[in-house]
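Single chain ahead, by itself, as structure tokens, in the form predicted on its own.
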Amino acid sequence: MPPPKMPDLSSSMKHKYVKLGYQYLVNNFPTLLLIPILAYTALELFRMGPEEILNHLNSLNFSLLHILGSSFVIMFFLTVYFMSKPRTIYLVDYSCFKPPVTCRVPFATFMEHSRLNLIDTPKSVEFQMRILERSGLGEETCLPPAIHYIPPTPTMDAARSEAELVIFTAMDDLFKKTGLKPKDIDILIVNCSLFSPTPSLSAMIINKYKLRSNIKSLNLSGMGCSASLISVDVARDLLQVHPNSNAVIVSTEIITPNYYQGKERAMLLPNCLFRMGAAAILLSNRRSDRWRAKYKLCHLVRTHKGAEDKSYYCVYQQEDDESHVGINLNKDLMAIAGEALKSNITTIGPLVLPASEQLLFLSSLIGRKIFNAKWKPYIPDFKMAFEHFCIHAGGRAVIDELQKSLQLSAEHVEASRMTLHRFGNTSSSSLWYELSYIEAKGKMKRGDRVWQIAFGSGFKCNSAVWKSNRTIKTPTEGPWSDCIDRYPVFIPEVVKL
């Protein structure tokens, strides 16, 4: 039997260097074109000498009127440019809620409660066990106190208590980090999808911290797990028309009133994934905040597929046959998410991708349209546009699908997987736990670009691009402070319970 042949490494290495050469040529084409022009101009000026150059300038015969007119035109266009230029939006800092250990729900506790609450439907218990085994969650995720009772007690008071705990804790930490005083808040935006009491959660914050009477406050509900980026978009628009202002965003999901107590499998799934969490974010358009801000907002793209019935109904709050209210997750959810992502990256791609990737994508598109529709479409290499990825930690399937679709490495999705393992699906706030993980690992350098991608009911896919203003030191406090040394951890495909 002949010995196995070694793989042809020379061919793959040649392909790699050809691609690198192509990327360098296309991305730096203007510079490469400018170099010989500048070199030729310098040689000509050197050949002419100072006297001949002065003679040429004197022969132009510029009058004072010409100089003043030209100066006026230049100043006019510069003024128009700077007046019409959008204000830069800075992310000064943010804070994530860290649940107390008393709210921890190990697998054994979760399954014991499930067996006691669903004692008459063992198949539903088995279904939850299979989901939990493959969920990617760890043993330290947390649920609010009302869910720890047997049976759960989802009262209005309990829901308000959870909201006060997660929101006020995150806000207090944000004030401590930034030195912001409550009276200095100009804009307040709160997003919580499923808990919308009267008075609103934004009013609750205003009452707690005695905010100004002229504060611009909004309360967003029903927007799903992508609501945090919707809040950023709303804040950006408000900051464009209100100069020298700041905006505080609070992103959370209140679990207490939305814990499903029925036995429908499609509605039991959220019980296995969703956990406590909240984030408070400070944005500003003040130039004085540029030097202390962590990031600046580069792009934000929102995609809404709600015009299609299958997208609209794929994440749907409803009652089951026994009048238990819950969230029904359709089996086509991942396919719909994939279509929403495709629409989103089609919009954001030209804004962030280097010219080499855009040219390859365009060539592939033209080739499929004109020559052969069966050609495999070219998937742009988004790793050339971003150093870090924050993919919504909605579940293991979501992260797996995006890793495959975007051809990302395990390191690129590490923040998302570890956030899901440590905190579970915290809905809209999960993106900020992931960003905090990257910072806690000391990976955020000056100039690094971060792509946040979130999905939500409706169906929506929203994404934001941030650029780091400085190298961020490893924080001594935060949601990861007591466990970052243990991460990353190995997460098996199946955890036997």
Second form
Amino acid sequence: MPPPKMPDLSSSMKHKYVKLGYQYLVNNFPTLLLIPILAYTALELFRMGPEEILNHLNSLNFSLLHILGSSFVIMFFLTVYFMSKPRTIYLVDYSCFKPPVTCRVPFATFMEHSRLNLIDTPKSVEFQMRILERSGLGEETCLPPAIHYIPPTPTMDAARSEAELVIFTAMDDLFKKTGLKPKDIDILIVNCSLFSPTPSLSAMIINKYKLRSNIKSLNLSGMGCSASLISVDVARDLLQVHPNSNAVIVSTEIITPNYYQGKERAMLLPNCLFRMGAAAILLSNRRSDRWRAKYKLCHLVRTHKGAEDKSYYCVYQQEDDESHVGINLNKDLMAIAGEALKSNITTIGPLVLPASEQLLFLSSLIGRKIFNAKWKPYIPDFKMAFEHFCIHAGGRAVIDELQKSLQLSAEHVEASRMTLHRFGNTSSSSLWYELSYIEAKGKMKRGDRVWQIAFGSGFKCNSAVWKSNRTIKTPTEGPWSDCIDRYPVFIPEVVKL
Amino acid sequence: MSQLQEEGSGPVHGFLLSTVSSTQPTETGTTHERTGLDLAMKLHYVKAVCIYSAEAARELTVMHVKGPFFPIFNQIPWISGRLSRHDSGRPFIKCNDCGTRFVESQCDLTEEEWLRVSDRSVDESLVYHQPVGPELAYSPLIYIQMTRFKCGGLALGFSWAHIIGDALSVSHFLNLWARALAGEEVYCPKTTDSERGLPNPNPTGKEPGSIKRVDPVGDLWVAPSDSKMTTHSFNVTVKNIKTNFGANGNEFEILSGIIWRCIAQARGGGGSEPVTITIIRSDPNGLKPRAVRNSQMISSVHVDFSVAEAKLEEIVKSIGKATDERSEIDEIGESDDFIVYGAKLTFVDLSEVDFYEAKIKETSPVSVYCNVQGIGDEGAVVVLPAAVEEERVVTVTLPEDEMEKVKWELKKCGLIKTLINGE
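We have the form predicted on its own; now please give the form predicted together with the partner chain.
After this comes the whole thing, all chains and molecules, with the earlier chain placed first.
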């Protein structure tokens, strides 16, 4: 039942203890049930004494055949169990691309360029300024060199240069961190939604690092900001089939060819938010990696709402009246994101929530169906299931919405907000910058559970649950190493430009 | 795009504009004030060009050239900011890291062909110049143009708003860039308000003779002028000055005296002679360390005799008695719009400025040009060091209809050896 809000302090304290007691009881129910049974059995055994026990055993008349048969059956079932258990997927390590400081775009520079590029439409410039003021971005986000020109010069060469810069830098860093040799990569999955040249970006990586000819490579394009978790899902499935293998995932978004050059306001929004970024992740199913891996993959749930038209069209790439291609973001985006999240939670909830929360949610659901539909729906407390949250830094509105609907504290969404401030919306790689932030702050302890939630065009909501394998010591090497001491920063509601 | 420098059909073309800023964000709300002296200079812009040989600069890419500016702007963030006005109307600089405009261009000629022209005023097309305004908040204070010659040589042109600093500052900025390019750490100590003050702040209350009030220009900082100005540049040797024009004084004073007399003769005698001139030169008691600021001494010289007929010694002696007017200018600089260069016939001494110390791969530039934009109708003469130590480059900017007469006078007195029409 929904906990009523009581202003009275002493009764709210009482209520807290009742809730804690209830949770302890339900979550440890099997243990609590087992203790009396064991106690009774132990007492019985002591009462009987060793001679009586032996008499009991002899009377059971076990022949050699019986024993062998039973052992064989037990062994058979044990083998079947272990064979059918899915392989554990370990995240050995990952690295995030840190953009060169010469690519920095201060607010004033962005607005001046916007004014010069859109000289005939001051209303569009004003719109961009209002978006930027409220975006939650900081003054250190970066755009690729081609976009620094007035007007931008998005040639295919420039796009390839950006891809090479972000991907190769991240991969070099990954090789250094993990000691991985390029020739040892068994599976390579690259996801980049809006830039898909031929040969593919995965072929570009294979060419640069001279990877093996029997590598299993995959290039996912067009799958939006949630594609990183889709890549992890595909890698997980492949690693079930291929024993003793590793997989490298590269998540990025190439900005150069996708900077909208027109003046439609709904399509100018991504220009204000999307910034350069990339991440390279090493997954493995090898037992030898178990000791050095940072995380273990517990669950991965993908939800696709594309069957509904309004979800399908809410993030739509199209041409404007002047044939400029851009991405149209629908006004209902937040509502659709909320619904997609609800669907995802319905699946992931039973997998991760403790029994106490599930029971409460179930009784609330039954109560609303049977007794009174007006009862407030019980929102399960996900803070009991996870220590850390990585919400895709799609924009300030996304983070605000999720903080509200999951009832998270400011500290829980700090990683997301600070990633948005320092790096902007780096699309599919943002989850990894956020995870890196948590590690850099020294908050990642062994056994901590992390929930990564990503949204993307389609409309998709994908989430992954990782369990920390070891405590990560600070200082960490990563994109936050030179600035983590400045964070968290206070981000005003509206920045005065 | 409005107010753009016209590309024209000249040999320099292919303009690609981008922006260069700092790497570290400046705290929001930081501002930088300007003194009355700075504000008096606001309608002028320093234009400087350094040309480097192909051997030194061939391998430099655009990113190599852009890169060193970033750490400099970290040290001096206010020069990459934008102008704004207080409620009183007084301009100040908002340190918002907006950056400076960087222009890439190509030249169809080789460096040798370009440098063959003896009148170096052709270098003016290697400077991308835009005035400040009409919107102060969106006007970069510095424009940097990088021109690649057909042979691989490189020219770096600067258009520098005089409100932030003088020609010495431009040279300082360029030297910092060259040092950063060579991999050195760049460090610029911050100047405090007291250091930015004037050495002898005792204004006499007199109206300074070296500046002229102009009609209000609002937010478009272009010096109004009645005549179309033209520039002519030529080289002189120090030996020639010292031996053929005997007079006591350093070569700048002698040179100024000669040219003053020639201009006086060209303008005809009587009332149209310039009897007051402005001398702008480095302050020998200048504040250390080097910084970006308006540190030049602006002094005025007034004579009672006819310059056209006077002896050179007399003229040079008067020049030596120039009176520093900076305090007077500082007093009134905020109140109105002024021009300084060309308010009276102006002589600018840049002969000691270290442009040639800005080396790429330990090679000095092969040519340096420097002039001022927005020179008033009385004209200005800028004396620069040349690539060769014994020479000086003299750049004369005068109204178009006067230039030929003055050139003829200069040849008559022996300063210019040959006069080739059209050069």
